[in-house]
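Single chain ahead, by itself, as structure tokens, in the form predicted on its own.
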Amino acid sequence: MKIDVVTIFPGMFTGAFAEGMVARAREAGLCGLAVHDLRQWAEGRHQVTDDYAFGGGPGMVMKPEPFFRAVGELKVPGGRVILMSPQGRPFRQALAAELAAAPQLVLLCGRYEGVDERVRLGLCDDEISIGDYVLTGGELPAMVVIDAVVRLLPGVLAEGSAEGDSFATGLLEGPQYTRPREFAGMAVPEVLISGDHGAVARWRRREALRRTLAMRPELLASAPLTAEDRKILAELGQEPVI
């Protein structure tokens, strides 16, 4: 996969992946990641990349023509065009999932008081929001956006190893725990240490059920339970609330 971001402020991403999971899949050839000037597709000595709102109102509005020039010159076929926006759709595990297959991702990073209307009209596949709250701008959800895709392309984590997240079936992963077996008066279950693989997996599972029912219950509406899965929920819908 290849993503390639559009900003005015590219130095807000050499730190946020010069380490980690993403700089490994760099690293590894997984994918490649350019940060773009925006200001090197605008005209003019100044390289002015936003004006004044028609209709007046406060703060600036980013002109469409840089963004246009950046698309055009930056996409490949089969490459998704993505604004960064609180208007956007929300982003969830999901559709995390369905932009890894994609070829190339362009994440366009607004600014001010948002992009002018013609760039979400005529450039954009898609537009994304990671939450119901405003920025001062696109390019930390398109750093979550990217951390989030990249971890899931083939060979960036050990084999199997998203396949119980969060979100991935639906439900909050259940708790996990290492060495030592006891500490601060706790002590890790004994089922994780009985060597009974069947038994752990029920009571991973189990565990997960419960702190989906506690945590984001809402997420049972849409998540494929099964039969037994319905039995538990009833089970621990009795159970006192800790």
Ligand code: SAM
Given for the second form:
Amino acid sequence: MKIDVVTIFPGMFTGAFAEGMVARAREAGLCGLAVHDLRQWAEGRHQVTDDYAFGGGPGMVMKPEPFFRAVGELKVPGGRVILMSPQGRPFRQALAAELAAAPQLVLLCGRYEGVDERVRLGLCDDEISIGDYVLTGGELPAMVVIDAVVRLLPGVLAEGSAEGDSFATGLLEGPQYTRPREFAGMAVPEVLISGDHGAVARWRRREALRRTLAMRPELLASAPLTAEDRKILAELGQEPVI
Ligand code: SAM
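What would you give as the form predicted in complex with this ligand, now that the form predicted on its own is on the page?
And the full complex, kicking off with our chain again.
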């Protein structure tokens, strides 16, 4: 997987990916990440990337030509060109998994009032929003997408470690504990130190169902549930919410 980001603020990405899993994935050659300054595809001495909005109104709009030139140069066959936009498809774990299968992502970051509509219509395969709020630019959304996608690439995390994550199975993940066994008057549940792997798996499933029911009950409507899960949910419905 190769990720190309097109932005007028390439420096924003330096610190974000200097440490942690994405940095390690790059070092190990599991993914490539290149951040490009859009201005190199802008014309004139001032390399202008924005202009006034037709029809008037406050704020500037990003010009289409530099984005078209950038994508023309960067995109490889099978690559997906994605515009970061508050109006796009909501970014979810399933979409991160879908993107992780692409050979290349080209992420376009807007600024100001947004990007000329012809970029969306003529250049992009997709438009992604990281949530129902408006940020000042597409750089933070692009970083969110990169982080969520790269951790799903083969070899980046330990085998199987993303499988029980929240949303991967349609549920939230249950609680996690580490040492010490007692802390601040709170003990680790006995089952987790029982050595009984079957009992641990059943406890984890029950707690994932409990947490999802309490925090995000709407997820249960589309989660793949077994008859046993439904029985547990019926029991949990009778219990007080913790
Ligand atoms: N005027 C636009 C609107 O109302 O839809 C918002 C423009 S926003 C200030 C500037 C840029 O930030 C957008 O072009 C987009 O690239 C990025 N952006 C802002 N919020 C975002 C979000 N929730 N998800 C993804 N990108 C976002």
